[in-house]
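In the block that follows, a single chain appears as structure tokens, in the form predicted alone.
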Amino acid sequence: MLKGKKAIVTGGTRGIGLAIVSKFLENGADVAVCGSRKETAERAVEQLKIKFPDRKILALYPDLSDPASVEEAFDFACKELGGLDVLVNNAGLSARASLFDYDYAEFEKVVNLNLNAVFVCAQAAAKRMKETGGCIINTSSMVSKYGQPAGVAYPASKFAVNGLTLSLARELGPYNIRVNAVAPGVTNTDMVAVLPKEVIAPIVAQIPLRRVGEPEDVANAFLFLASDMASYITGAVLPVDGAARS
């Protein structure tokens, strides 16, 4: 679905991001891949290389909040990879403090990796896509609808996303680039794994599927968005989340 595509995929190193990577390569993409730290983006890359041997696949590990990194790091993937085509926004940070206790500078660091992170990338990407066309896909969450009791940050910066995917699929939909979102419910990542079952199991039986979702569940969903199958398909906030509406 995705042959001859080069794509950037940002927090790829685990969990859901590592599962885009996948599917990404197992459809025939050329993946930059994007993490926090040298060492976890290299780590990623080489596990990856043994079981997509014949694939490209590159480490990188920008500051995303700071232009002149990002830009850097997308000239080394474009010129490696020989362009860019795909854009996944998927690093994040969540916190889940009570407001009375929220401290400010915690609130800045979510919003900066979870929005301004998302903007910087997303500039930088449409930059190299005006001539050529291409797609964005930002990773929302099901709390940019409903909220969340706590952690205020998290769902205000989800919100924000997807005022800004709506925003950029027309402003950029003449130059041929669509955006979209995914935005994931409670999902079978290590954080949620090591959860007891007594916390798991309340959570399970408000979700009318009855089961949380695998990484795969939302990774399948941004293969379909990076595909050619959905073409005339932007300005899209795409739940993933089983119809779970807490």
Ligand code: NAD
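If you superpose the two forms and keep the largest set of C-alpha atoms that fall within 1.5 Å, you have the rigid core. Numbering follows the first chain given and starts at 1. Model, not experiment: these values are computed from the prediction. First, how it differs from the form predicted together with the ligand.
In the core-superposed comparison between these two forms, Ala68 has its Cα shifted by less than 2 Å. Relative to the superposed core, Leu209 undergoes a C-alpha shift smaller than 2 Å between these two forms.
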Given for the second form:
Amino acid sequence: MLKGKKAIVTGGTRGIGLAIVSKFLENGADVAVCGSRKETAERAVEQLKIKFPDRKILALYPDLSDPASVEEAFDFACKELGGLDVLVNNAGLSARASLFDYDYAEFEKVVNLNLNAVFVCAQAAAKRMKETGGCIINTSSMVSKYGQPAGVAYPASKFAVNGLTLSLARELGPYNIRVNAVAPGVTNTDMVAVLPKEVIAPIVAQIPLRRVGEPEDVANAFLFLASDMASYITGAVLPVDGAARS
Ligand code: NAD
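Next block, the form predicted together with the ligand, ref. the form predicted alone:
Below, the chain from earlier opens the complete complex, with every other chain and molecule after it.
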């Protein structure tokens, strides 16, 4: 479904991002994998190269909220891959403190990665897709629609990601750049593994499909949106949440 496409995936070293990278590689894309650190990015890419020896796979580790660092990394990726068709803004961070204990620095840290970095990377990608077209897919979250009972920076940042998605879809449509988001529900990754059982069990009980999502469930939605099958879809926020609605 992605034969010949060139993609950059942020937060691609584990969890949902790693599933997206694997799905893209399986479907014929070449991929630059961004991680937060050199070691984790290189380790993930080493493993992927064993599984996908015929694909081009790069390890990048820019500071995603620093435009200069992102420009340098995207220049390198475009040169090595031979262009850019797909950007996935997936890197994200969650914190669950109550408002009464919320440290402002922590609020800034979440917004910096979950929102500011999405702007920086979208801008860098759009510049490189302006002549050729392409697509940008952001990882939102179910909580962008419903909020959550603590950790307000996270749902607020994802709500803003939806806004950025809708607005950029309108702004970049004339350049044939599609912009969409995927809004996963609770998904079985490290981010969720740290949550106590008593937090997870009542959530699962309220999911009509009676299970949390797997990274592959979510990655399939990214594959569809990145492919030409979604050629007339832009400005969408696609829920992948088993119909969980709270
Ligand atoms: P994860 O913690 O397993 O992975 C997070 C990824 O982000 C990693 O690849 C990590 O390297 C990267 N990252 C973290 N901090 C970074 C930084 N400062 N700079 C650059 N990269 C950084 O999380 P996940 O569950 O796979 O989440 C991936 C995305 O999905 C996030 O945007 C998250 O908000 C979203 N999401 C997750 C769930 C869930 O239940 N797991 C639900 C909805 C949305």
